[in-house]
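The chain below stands alone and is given as structure tokens, in the form predicted on its own.
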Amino acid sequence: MGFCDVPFWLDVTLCCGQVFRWERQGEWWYGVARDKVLKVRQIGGRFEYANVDAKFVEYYFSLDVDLQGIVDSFNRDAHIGKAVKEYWGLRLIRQDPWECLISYICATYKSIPAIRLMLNKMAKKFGEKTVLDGLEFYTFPECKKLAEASERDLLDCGLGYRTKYVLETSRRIWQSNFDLESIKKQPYSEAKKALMDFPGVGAKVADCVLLFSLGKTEAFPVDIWVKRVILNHYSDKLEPELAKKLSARDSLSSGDYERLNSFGRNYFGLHAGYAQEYLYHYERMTL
């Protein structure tokens, strides 16, 4: 059990679209983080927590940043002042980034249930067992498991088209033995470039993955909800040629992706990612 004497919601900060194998009893969120499965809730001010240590939690949940000083860094309009009081407390998760790399590879044109269905399938299926408080958890497939693992195995767990690239990717990475966490070292672009190597790993997978693993709070992944947020409030800090030609088609091409990505990064700065996210969730709170 602890205390939270620093700016943080719990809530927004495990249903804003970051993390999938959380679920919620009663009063209390349960969640597996790499292997360890730990329970928090939130009531007022008091932040509270079992099966862990302070340092892991305090280190989990980001709660050893400045989110005041992050915040300050980027609120330099009155949209994203709007979305910063909205959801003020709203931190970003330090995730384990092998999980976090096959969950985004998973992600892709999936929605939120649907990716939190398809990842508790391969856990029970190739994750090691745990029980807290008399409910079962399963600890993340590790890289060996799934590196291992038959086609139709993945197929059963509703990967799809993706069976390919998390098959492929986990190989590749078992049997070169490639650190995931040796990328936090490199400069942005270049750990983009090293991610973007791996199958199934486009531009917004690694910008997600960089941004929600990996401390490249510059990352800036650009959606479907994203790009709204850009055409209905800084479309006039587009190129007026571009801004037409996203009004014209839903779809993103990668050259799209780059500018709107860019725009982000550059307009938004060093803690672009934390925007991102606070404008990302109050977008779709707020359709």
The other form holds:
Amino acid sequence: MGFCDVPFWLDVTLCCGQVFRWERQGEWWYGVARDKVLKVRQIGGRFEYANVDAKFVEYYFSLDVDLQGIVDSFNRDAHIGKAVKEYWGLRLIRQDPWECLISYICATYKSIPAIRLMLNKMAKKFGEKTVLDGLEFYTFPECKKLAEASERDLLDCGLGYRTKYVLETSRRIWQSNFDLESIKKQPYSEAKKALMDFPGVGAKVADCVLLFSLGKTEAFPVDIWVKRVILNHYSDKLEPELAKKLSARDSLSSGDYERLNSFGRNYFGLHAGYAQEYLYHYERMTL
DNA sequence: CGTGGGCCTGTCTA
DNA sequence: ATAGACAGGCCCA
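Having displayed the form predicted on its own, please output the structure of the form predicted together with the DNA.
What follows is the whole complex; the chain from before opens it.
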């Protein structure tokens, strides 16, 4: 048990789409991080946790970062101001890079409930079972387990065409004993390039992994929702040609992705990723 | 460098 | 009820 005295809004942090496998059971949230089952809740502003030590909770939920300072660094117009005011206390979770990478490879062209289902099926088939409060949880599969999995098994988890990406990426990481954490040391664009070398990892997936698990808060993932945010609220800050082209098409070419991505990073600055998460959630909730 | 089409499979909507 | 559209993109031609 414990509490914290920094600005933090647990429910929004868990519901804003950055993590997929947390579940609410009554007042408590349960989630698996690496080999631990975390149990947390927030009542009347009071944050409590169980089955895990304070240090890990602080690290996992980024309670050690100066949220006020981060938000001040990008709170530069009326729209982001509304998002920040509405969801003040949203923090980026520090996920495990391996789980994050596979999760976002699986997340392409899928809805969030479907992503959750896929990941839970994989965990049940290839992860380790743990019981807490009479509830069953499964750790995310080890790299070795997925590297040695059969195509059939992954198809049965509902991965579809993502099967070969997950298999190849897992095998490559396992065979070369690749350390994802080592990417942390590289600057943003090099780190992004390294990730995009894995099959099934394009610019969007790479930005998500950098932001949600490798500490690159300047990463600015652009998905369909962020594209809408930019078109609806920031189109006057884009080249007119680009804005026109984006509103005409629904898909995003890789060049246009990079243009929106660099707009976000230039406009919002060092912690553009935090801005992205506030904007993303605000847009989804107000539609 | 840019563009278009196909893609596994749950969910949601008409 | 059941078909059809759509989903936090990526890859290849």
